[in-house]
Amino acid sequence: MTAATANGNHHIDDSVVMKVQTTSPIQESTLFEELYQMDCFRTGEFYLKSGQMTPIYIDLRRIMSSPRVLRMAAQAMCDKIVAKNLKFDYVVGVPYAALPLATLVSDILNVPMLMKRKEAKAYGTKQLIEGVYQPGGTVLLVEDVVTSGESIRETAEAIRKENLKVIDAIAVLDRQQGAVANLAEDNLNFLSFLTMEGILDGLITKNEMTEERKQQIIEHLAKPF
């Protein structure tokens, strides 16, 4: 059972923390291998939501088709959440790709989940935030892949307007294109379990990429967009 805080919300119960800490933590190499086997890393010419061309695309939506890998990714984030001693009352997945991950993070840590709509309903309660919560509570944002951090920033802004706090955000993978610095400007601490550089190193071990090509991709991703 979760323990109540002073404002009536919840936090991670000590027994849940102990369970996570005593379980063998997910290794980056292990999760990389699972994602690789699911063809989540694709090289070529792709375009992101921002319109930027990228020579590598990370498609983590594929893991929703494997409950085992989906839960592994969620557990990896939970390992980091506990290790970093993050404090929060609710979990919210950035709409909509991260909702399955957020659901499992909520379940593993036994912390309530809320759902932020992309836009408020035009009928019924017309709520933007679905779920049971109290004003003043703190939300942890969960995302799958982060580029500049704009989707996290937009989600945090909307949640803050609902009289909820947002301090931390976590993702499975950071493309390392400025999200940490960008989100810090909005007083958001951003963490990830995997990084783009780690993925490129993994592809080198698979003989699918050379060190030279890795450097070319890193230089490309560093360009402004």
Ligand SMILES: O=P(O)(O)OC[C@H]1O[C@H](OP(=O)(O)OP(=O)(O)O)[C@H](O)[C@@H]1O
Given for the second form:
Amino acid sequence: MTAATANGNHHIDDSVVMKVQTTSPIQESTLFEELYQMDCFRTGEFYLKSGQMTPIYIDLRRIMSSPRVLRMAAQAMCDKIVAKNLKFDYVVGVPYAALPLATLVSDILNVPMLMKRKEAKAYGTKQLIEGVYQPGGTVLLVEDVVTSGESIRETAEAIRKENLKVIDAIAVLDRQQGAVANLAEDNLNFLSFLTMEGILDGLITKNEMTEERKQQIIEHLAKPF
Ligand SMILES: O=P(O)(O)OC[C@H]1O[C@H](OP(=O)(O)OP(=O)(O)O)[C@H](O)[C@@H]1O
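Swap state to the form predicted in complex with the ligand from the form predicted on its own:
Starting with the chain above, the whole complex follows.
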């Protein structure tokens, strides 16, 4: 069971914290290898939500097709959540790609999940936030890949309108294109398990990329959107 706080909300129970702490932490290199094997890293010419061209596309939607890798990615975030002692009552995935990850984070940590729709429906309850919650509770946002942080920002805005707090957001991977600073402006603390630089270094070890190409990509990604 989760432990109820005075306002009826929930936080991670001590027994769950102990379980996560006593399980060997997922290594960055281990998750990189699994993502590489699942063909999550594509080089070429792709366009992002921001409209920016990217010479490397990271598609973590693919991992939902492997329950083992999906769970590993969720566990990696849970290791970090526990290590950083983040406090929250609900887990919300940034739709859509992060929804399976958020489901597993909620399950592993035994903290309730809510779901934020991209658009409210015109029928039924017409709610943008689905699930059962107490006003004043704190939400942890879960993302797959973060570029500008705009999707996290939009999700936090919708959740805050429902009288819920959002303090922290966590992602499997930060493309290191300004999200930490952008989100800090909105009072959002952002953490990730993997970074673009780590992925590029991994691709060098696989002889998929040279150090020179890595530097070119980093320079390209540093340009404003
Ligand atoms: O940090 P940002 O600049 O917002 O970019 C990252 C967002 O882009 C992707 O989602 P996408 O918009 O492709 O939608 P999906 O999750 O429904 O596939 C990804 O899953 C993040 O949510």
